[in-house]
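One chain comes next, on its own, written out as structure tokens in the form predicted alone.
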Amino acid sequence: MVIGERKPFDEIMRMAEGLKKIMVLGCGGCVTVCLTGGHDEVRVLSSQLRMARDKAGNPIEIIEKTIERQCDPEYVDQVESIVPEVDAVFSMACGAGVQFMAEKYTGKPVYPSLNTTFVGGSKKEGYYVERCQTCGECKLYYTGGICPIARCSKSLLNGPCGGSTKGKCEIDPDVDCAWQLIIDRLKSLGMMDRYEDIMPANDWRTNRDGGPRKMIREDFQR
């Protein structure tokens, strides 16, 4: 999923400066998941800037709403009664979402109340990690299930380098080595002939640095 963490209060009292009336749009997905941007923190964030404005003489209206994704338009539209009558939208969605409500909703300024920070998972409730950086090219069929580009520093294709000690990364030894944990993994499974096989290096017109990506399905085209 993508985990994002709310944007420093203090930013989003000065993105609001100004307006009288807004709209904070919580999302269902990821965010609603990684506790960050789900109907309960839609009332958190409302609640803090109607008193913070409060205090300061200058209140703010605000409408609560919180729809099931903002990277979909089928639900994107489900706001559409409301947009017209804020100054603007304040997203509690991932960086993608903040852009699909940008889209549709042109004349209308679409701010965001996150910071997009990575796709991983969950350890336990609170806790998350980074799994993935969708280079579009996945390599977890030669490593055992464990991502030499996310969990590697630098993203070594094969590895490890010199650098690593007793199973530990040299730039922080709290921070397992990627290369020890896929070596341990394929032992386990008894793969390592695939570990002995050179890597060729990526593909890297797959990721982002190739500009925006797209997938089209056309099954499904219409």
Second form
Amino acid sequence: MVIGERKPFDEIMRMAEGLKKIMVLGCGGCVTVCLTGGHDEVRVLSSQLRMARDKAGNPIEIIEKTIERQCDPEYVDQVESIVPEVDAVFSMACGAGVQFMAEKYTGKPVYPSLNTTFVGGSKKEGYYVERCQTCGECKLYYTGGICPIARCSKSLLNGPCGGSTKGKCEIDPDVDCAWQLIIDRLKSLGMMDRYEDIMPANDWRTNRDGGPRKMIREDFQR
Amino acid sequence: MADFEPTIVAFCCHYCAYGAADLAGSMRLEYPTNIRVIRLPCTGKITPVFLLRAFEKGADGVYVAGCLEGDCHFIQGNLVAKPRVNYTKKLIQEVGLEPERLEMFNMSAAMGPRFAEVAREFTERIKNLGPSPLNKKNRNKTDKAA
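Would you generate the structure of this protein in the form predicted in complex with its partner chain, following the form predicted alone above?
Let us now look at the entire complex, which starts with that chain.
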């Protein structure tokens, strides 16, 4: 899932300066699961904003709403009747959701309430780790299911480097060396022959270096 | 400030603090009338939203009273509540409220005197802090919003 972290409250307050009525819009997708932009978090942020503005003697009216997903036009359309009522929309979705809202409601400012941080998963409730960098050319077949792009600090394709000590990365003793994990895993699978192959220099055009990307299922195009 | 009578919301677990409040009453113990008790099935039911809405609706102080650690009727509800209360302290601090206005206490159903003591101590704490700095004029509006 896409992981996001809520922006510092002061930053959100600055964005809300001068606004009298806003909608705080949650997303029922990834950011609900990672506890940063769902129904509950909409209520928390709205309460905080109302209290801070009341305290300053400058109250703000807030419409609290959460839709199934903000990265899908059919759900974004559902707030069509509310958007004209407000001065701005504070989206609690990832960057994709914010932009889908902004694209649909061209005449209305849509502001982000989260910083979109990475693609990952939850190790346990409330504890999220990065696992994918969306490089567009998956190498997990060669590396025992452990990604050298996302999990090696240098994204090395032929590791480990000299900064690997006792299975940890030189950038932080709490960070596992991805290549140590890969070797351990390949050994346990009896697939060390894959490690012997030298991987060629990466083609980063499938990553962001090729500009914005899109994916089209032809059979769904009408 | 001497005549300030705070409004305090106490979220009490059915299996302990609520029982302790009942016992305090049976024992004819006196505690301040500022406390408004809201019964919960377990303090594990508490979320930051409950606590924030209490402040938003005009509470000057809020506390959560759960079972003694290790004695939760639902095994670990009170251990779930504790970090949530601490997290909410940060949230109210961001808004400009003193984090001391929010607290978590632990007690058993047999601790009637402790319930009264907590109520007295917390009321005293909030009286010393003074009224919630939220603009009272707007309370009716937030009532509607919530």
